[in-house]
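Just the one chain here, the form predicted alone, laid out as structure tokens.
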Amino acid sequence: MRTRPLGSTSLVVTELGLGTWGLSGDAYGPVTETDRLRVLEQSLAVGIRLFETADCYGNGAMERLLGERVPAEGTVIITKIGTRLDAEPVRKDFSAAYLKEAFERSRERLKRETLDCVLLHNPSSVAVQRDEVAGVMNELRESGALRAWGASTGTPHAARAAISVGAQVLQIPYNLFHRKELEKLEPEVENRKIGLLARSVLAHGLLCGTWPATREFGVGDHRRERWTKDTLRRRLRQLVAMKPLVTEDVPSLRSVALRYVLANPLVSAAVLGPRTPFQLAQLVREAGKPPYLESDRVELLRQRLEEAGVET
């Protein structure tokens, strides 16, 4: 398992990172303890040394169960803070009080004196501007509670805010359907040296190009209000834009995805979120080896995927 500078901090992560939205069962249904557990055991037994997750996964228990099961020791954990769960409705509170009782509570439930990372999950550009927010990652990170800060944004705009009063590390949505957030960011985040995580590697599936045009979601998955049904038709359809580059040393859509992310220099980690040890081993397996994608084939396919109407 290869590993990555993140940004200028004194962090370094594996290239491949484990996401455990997936697993905390309140992003796709349910996940049984079992394969929860067997993906984290999997994960540490193919070298990953990234993980990734929040403290409103599973109302926290994600987080404690990286606590139980992640060894201190040549690991790095993400978490993020800023969701409110005990509001009605559920909110975002980036206020220094909260910031500082989330911080904690994190902290005991991944039982580590000093946090790793932890990033403001999703805030606004105008919330993540505020004096208050800085100070108070700032402070930790002084303090020694902390080793690295940033935010993990859905926008351009965001993510240069967060940049903007001193964010180190960013996570955003990177893949090749949604190529335009980094690309609007390159300049700050190569000038800046900011640690970038990828999220929505595959699209939450849709890249693997193993879906059918009748495919439906279940309760509880948050994919059935994320594409109409005819959008997901037209995107499935524009997947033909990648099959060129599936080749002896290529053998899938998804290893076609998940080479592009990993060849872009700017990119410390790719975050995948499997839910079952299969899944796992494919993703591992289909990664591949640098050169990842060479730079004409990078570039045939971005022209395909342009020819198909994706957004570029």
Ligand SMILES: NC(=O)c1ccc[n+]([C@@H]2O[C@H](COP(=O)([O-])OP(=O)(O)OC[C@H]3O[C@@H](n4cnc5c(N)ncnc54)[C@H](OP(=O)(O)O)[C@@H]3O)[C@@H](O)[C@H]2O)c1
Second form
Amino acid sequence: MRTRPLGSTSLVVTELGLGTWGLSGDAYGPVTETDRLRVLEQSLAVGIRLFETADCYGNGAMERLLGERVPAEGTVIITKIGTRLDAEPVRKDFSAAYLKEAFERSRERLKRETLDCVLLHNPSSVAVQRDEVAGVMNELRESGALRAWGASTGTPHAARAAISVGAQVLQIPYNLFHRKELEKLEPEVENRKIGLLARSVLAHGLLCGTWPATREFGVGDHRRERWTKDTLRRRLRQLVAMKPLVTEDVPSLRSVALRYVLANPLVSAAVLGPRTPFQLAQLVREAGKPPYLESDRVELLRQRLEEAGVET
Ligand SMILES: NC(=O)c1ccc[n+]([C@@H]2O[C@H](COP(=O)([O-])OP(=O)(O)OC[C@H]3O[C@@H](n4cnc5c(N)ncnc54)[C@H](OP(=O)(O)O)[C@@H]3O)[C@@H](O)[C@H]2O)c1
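Now that we've seen the form predicted alone, could you pull up the form predicted together with the ligand?
Now the full complex is given, and it begins with the chain already shown.
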């Protein structure tokens, strides 16, 4: 498994990381305990050394699992804090007091004296710019309890705000149907040497091109609310833009999607979301090796996506 530096932090991460939202059962519906463990064990077996989670995934269960099963030596665990599951309704809390409490709980569950990297979990640009936020995260670093911090954000606005207050790592959605956010952030990411984690590289599975136009999602699957029937049909039609990129060495749309992300030198790692050992094996195999997609193929892909009206 190849590695890349996580921006200007002292951490080095494998290019493929295992995200645990899907495995928690919170995102796409239930996952059996057997599959959860097998995906984790198989990730370690194929050389994945980057694991991504959040204190709220499975109400702490995913952190606990990683703490128990992932060896401390040679691995990087990224967790996220700032969501209060104890509030009704669930809400965000990035106050200094809550961040400190949540940090200690994550540290206990992950069984690490020093946490590798903690991200603020979907903060708004206003929340991230409050003085106490950077203050508390920098304090944790200076005390030796934390190696790096950053934010997982959903908008360029929030990402830029996080960079402006000193975030060293950003996690953003980045995939063939969602490229513009990173394009807007490129100068800051490059100049500040931000460690960049790309998530949702398959657009929640859509980019694999294996769904029928009539695909329906079960209760408890976040995709049920994400797309209307018409939007999903339109999105599936747009996949035609990727098809000419499938060749002998890039064997599927899934492979095109994954390699597009890995071909971007600004990306430190692609955080994957397999829910079964079979999916994990496919992803690892089809990620291939450098050059993931040559620049002329990347350019062709960009043109075809523009013509297909993706991101308009
Ligand atoms: N705000 C945040 O911080 C945030 C938000 C989102 C995600 N994340 C992190 O990023 C990770 C990945 O995000 P994501 O779930 O959006 O990722 P994704 O990789 O775009 O989508 C995951 C889904 O893709 C499908 N899939 C995976 N491997 C496949 C394969 N080999 N063939 C066909 N389909 C496959 C599965 O769908 P089916 O279930 O239909 O099989 C799976 O549930 C999450 O686990 C989480 O840790 C963080």
